[in-house]
Structure formats: structure tokens, C-alpha cells
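Take a look at this single chain, the form predicted alone, given in C-alpha cells.
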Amino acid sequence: MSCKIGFIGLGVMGKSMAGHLLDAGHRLHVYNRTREKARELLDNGAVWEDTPAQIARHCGIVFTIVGFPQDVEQVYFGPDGLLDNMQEGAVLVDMTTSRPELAGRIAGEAEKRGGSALDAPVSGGDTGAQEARLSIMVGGDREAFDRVLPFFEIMGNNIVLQGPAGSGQHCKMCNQIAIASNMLGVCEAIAYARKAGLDPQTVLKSIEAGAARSWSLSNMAPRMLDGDFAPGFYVKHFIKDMSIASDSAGNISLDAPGLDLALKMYKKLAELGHDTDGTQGLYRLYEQRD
């Protein structure tokens, strides 16, 4: 059965997870800073709305996905945004990955207004966005996972409920926490490999079969090796989770040494003018090194 929803953020990642939504039959309401990226999703019959308060009063379910915490909190506070605007019983979705303290917030004026909201940042970059297989981190309460999910399984096929609200946050944090030294290991693998005069493309075929394989490792490596460093998920994004993330660490007296090494370098990338690079251009501080 079809359904009104509405969805903010048509970047890399939404625009995709949107089109996974109008293309299941969905009535579609769409808002993005820039009307242009919207261009394809309206040619194939969605709806444009002006404000995220238009969204609000006409969607019973609103899914959101931008840039920053800063972001966020533009689209849902204030006369214009999704909270005072929102339907009774309507259910606000947030999958931007955001601050937990943030999402705890927006969840409790949601209810507040007698509706709801989640938490639900993914994980799965601009392949997994594209062909529906996102991980789903999500927190709230169960009712309201209940009601979204079926439309969480349009776009991706791990959706798990962490706890409440803030939960979805802090298993992203989790999720970014491990990525970053990861991708360190991988940059310093394909380096090794090329220093000790190895085809880093055969090495390749060895060890992302064995212990060190990892989504890293096999979906990013070979974008590292052929130069291409065009964003399915931007540095200057990754930039932003990881200082969320050692905030976090921080509020729960975390050591993490291995994300304050990774921020580190990834911030020194950002200063040479790569900040619109997809993560895998870390690979570029290694090159340098050649």
C-alpha cells in the first residue's frame, strides 16, 4: 500500500535512498537546499516542497539526511523545521549521523507534539545507498521502529533497533570508530605492499580473502589504486562523525587513540584541499610519502 512520506537530503546518499522509496510506489514530498538535485526524483513523479514545514504538514512520515549536526537542527527547530510543524502521531526520522545528545533532543519534543522520532543513521556508502543494502542503526521506541521499518527495508537489509532514542547514534559512532583505524591499516597495507615492490593488486587478492579482509579493504583499495578518490561518502563528512565520535569518547571517559590518530590525518588532508574527497583519498598522504 502506498503512502505519504516526505524525505529532506538529496545528496549522495539520499537522493538514492529516496528513489528506492518513489520507485516502491510512495507518494513522495522531497526538500533539498539546492531544487537541482531534486531534478530526476520530480521528473519521476515526486512531489517539491518549498520548506521542511510544508514536508511536515503533509507527510505522516518524514525522513531527513544532511550534512552536519548544524544541519539538523535548522530542519527541525524553529517556525520552518519539521517539530512544530509535524502532524500528530507522525514519525520524524533522522539519518544523518548526528550527535546522540542531539537525537535525544528531537525525540523529546516529537513526543512532546504527540509524535515520534528515530534515529537512524546508515552505513553502507554511496554503493550500498545506490543498490538498497544499508545498514540501519536505529534508536527509539519500538512502536515507532515498528511502523518505519517497512520502509527502512526499501533502502537497506541490516536494520536493527540499538535501544532509545540516541542509541542509532551511538552504534554509528561505533561503526566509525572501527572504520577509521581500518582505513589507516589499509592505507599503510597498499603502501607496504608497493614500497617492498609487490603488485599491490595481487596482494590484494591474497589478504582481503583471509584475516585482514574488510569492507575497507576490498571496496576501497582498489579506488585507491586506480586514483579515483570521488566521493561515495566525503572526508569533510568523515571529519565531522569522527569529532563526534571523540566528543562521545570523551563524555564516557574512552580513551581512543586509534580515532584521534585517524581525525588527525584526515583533518591534515582536509588542509591540503582534499575535504571533498571520498575517505578512501587518505590514500593520498601515503602517496606523498613515495
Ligand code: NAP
Contents of the next structure:
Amino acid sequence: MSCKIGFIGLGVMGKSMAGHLLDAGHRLHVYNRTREKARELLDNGAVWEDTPAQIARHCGIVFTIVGFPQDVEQVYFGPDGLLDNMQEGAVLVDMTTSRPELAGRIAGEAEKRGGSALDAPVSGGDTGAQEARLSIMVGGDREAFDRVLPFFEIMGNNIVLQGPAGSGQHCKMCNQIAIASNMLGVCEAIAYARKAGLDPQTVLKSIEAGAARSWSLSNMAPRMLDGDFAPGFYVKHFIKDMSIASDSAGNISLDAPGLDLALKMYKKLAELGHDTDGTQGLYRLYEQRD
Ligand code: NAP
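Right, the form predicted alone is done, so what does the form predicted in complex with the named molecule look like?
Next comes the full complex, this chain leading.
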């Protein structure tokens, strides 16, 4: 019989991802800070564990997708954490968007304990998680990757091993850097359409089929136009990602003015009290100028 699978972090992303593993027939053990968010999975046959330590003791492969790097540290380190309690030969897979250095540290600690760790952040948003169409960017060793690949294939449809531990997180930073400037462009295009007296919906029909095509334009512009600022992808998480990307860019002496401007604008949005909006909420800053 296949090994038990652990899953920690049952928020916007994790709940759908864990649901796919359960639907595929795997024996799933779950833990989340707020137990109530596990209700539906438990009703469908998942087993609740009270701590990350218990998950680690029972499961040969453990997935985590929590919020911030400090949440990752809490789940992996300390007496109740995954690392000190992991099974010999287990693979720990962190799918949170987190710091590349932290991923490297976790991989080193897992190896010392006779197991391995992968960093495997994702892209594709809430809809990608719901529809199991995530892009999964993986860092770690090939053997662990091959072992986890069948599970990744249940949650995503574009799974690439980028290199050693930390490479998945670095790849995700490339993703977030590309999205950061793109989100400004999307907001500005919609604001321009309005001010120029065009129907923005009709403008979208033209520009999302041409060279301006992007995931953000097709998925976020309609939400902006509907005034739907619900998350999706939280502003507070995007600020976390861009801050990590900005630090990493500094470490490799890269100037990234597009990233810097997007980070500044999202921080302004958060200061206005919108840090739990979806990232499309950036459009609020443009509406204020009307
Ligand atoms: P979320 O809804 O806030 O989910 C995070 C979950 O982790 C929450 O349920 C939270 O518990 C749980 N958690 C946090 N710390 C924990 C701890 N110490 N122990 C146990 N559980 C803990 O966020 P999300 O949107 O799913 O995003 C998760 C990660 O994926 C983030 O790093 C984000 O940047 C990244 N991501 C998100 C998207 C997206 O579109 N949403 C896309 C790609 C990547 P509570 O229920 O108590 O809050």
C-alpha cells in the first residue's frame, strides 16, 4: 500500500490542492492553524493531526503551503516541527512562496535526518489550484523529485525541476517579478480605456488577444472592472513575495526598478487598509485619481 501523505496549510490554495490528492484516493493526514478550514476535507475522509510533528511521524511525504517564511519556520523547526520528527527517507515539500535561503536550510536539515526536502512554489492562482492546473517550480535533488512527481501531477500540469534546493523559490521570484510590472500595466490600460471614453470590456476583447496578452490581463482585469477585489491572491502575500525578490535582487546586484515601483505601490495600497484584498485591488489606486 502507498505511504500516507501529509498536508499542512489549508487556505485558499492548500484546501483545493489537498482536495485533489484526496479525490485521487490517497490517504491524507492534514493539519492547519485553524481547524475549521479542514472541515470539508475531514468530511471527505482526511485524517486530522494535532501538530506538524504528528504529521511527520505518520507520513512518508508531507506537503506544506502556509503563508509567510515565518510560518514555514514554525512548521518545520522546533520540537513540534516536521524536521525533528520526520521518518527516515521521508520527503518534505514546501509549496509556500518563501525565501530561497530558507529552502536551502530546510533541505540541509532534512538530509542530516536521512530524508530530503523540495521547495516547490506554484503559480496559477486560486483558479489554477481549483482546476489542478498549477505551474510547479521545483528545487531539490532528482531522486526526491521523481518520487513526488506523481503527486505534483495531481495538483498541476506544468512541473519543472529547476535545480538544487532553493531553485524553485528563485524561479518563483522570476515569476513574481514578471507579474509585478504586468499588474501596473494592466491597471493603467484599464484606467486609460475609461478616461479615453472607451468601453473597457470591449477594449479587453481586442488587447487580450494580441501582443498584450497575459494571465493578469485575462484573469484580473475582469475582476477590476466588476469591482471584485476579493482574494484570490492576497496583497499581503504579494508584498511578501516582492520583498523577498527585492532582497534577492540586491544579493545578486540586480537593479529592478519595475519591481521596486510595484512594491512601493502595493505597500501604499496596504497602508490604505487593503492588505487582504486580492492583488487586482491595485486598481483602487487608479480609481482614486478619477
Ligand atoms: P492562505 O489562504 O492564507 O493560506 C495559508 C494557510 O496556512 C492558512 O489556512 C493558515 O492558517 C495556514 N497556516 C499559516 N501558518 C501556519 C502554521 N504555523 N501552522 C499551520 N497552518 C498555518 O494563503 P494562500 O492564498 O493559500 O497562499 C498560501 C501560499 O501560497 C502563500 O505563500 C502565497 O504567497 C502562495 N501563493 C498563493 C497564490 C494565490 O493565488 N492565492 C498563488 C500562488 C502562490 P489559518 O487558516 O489559521 O490562517
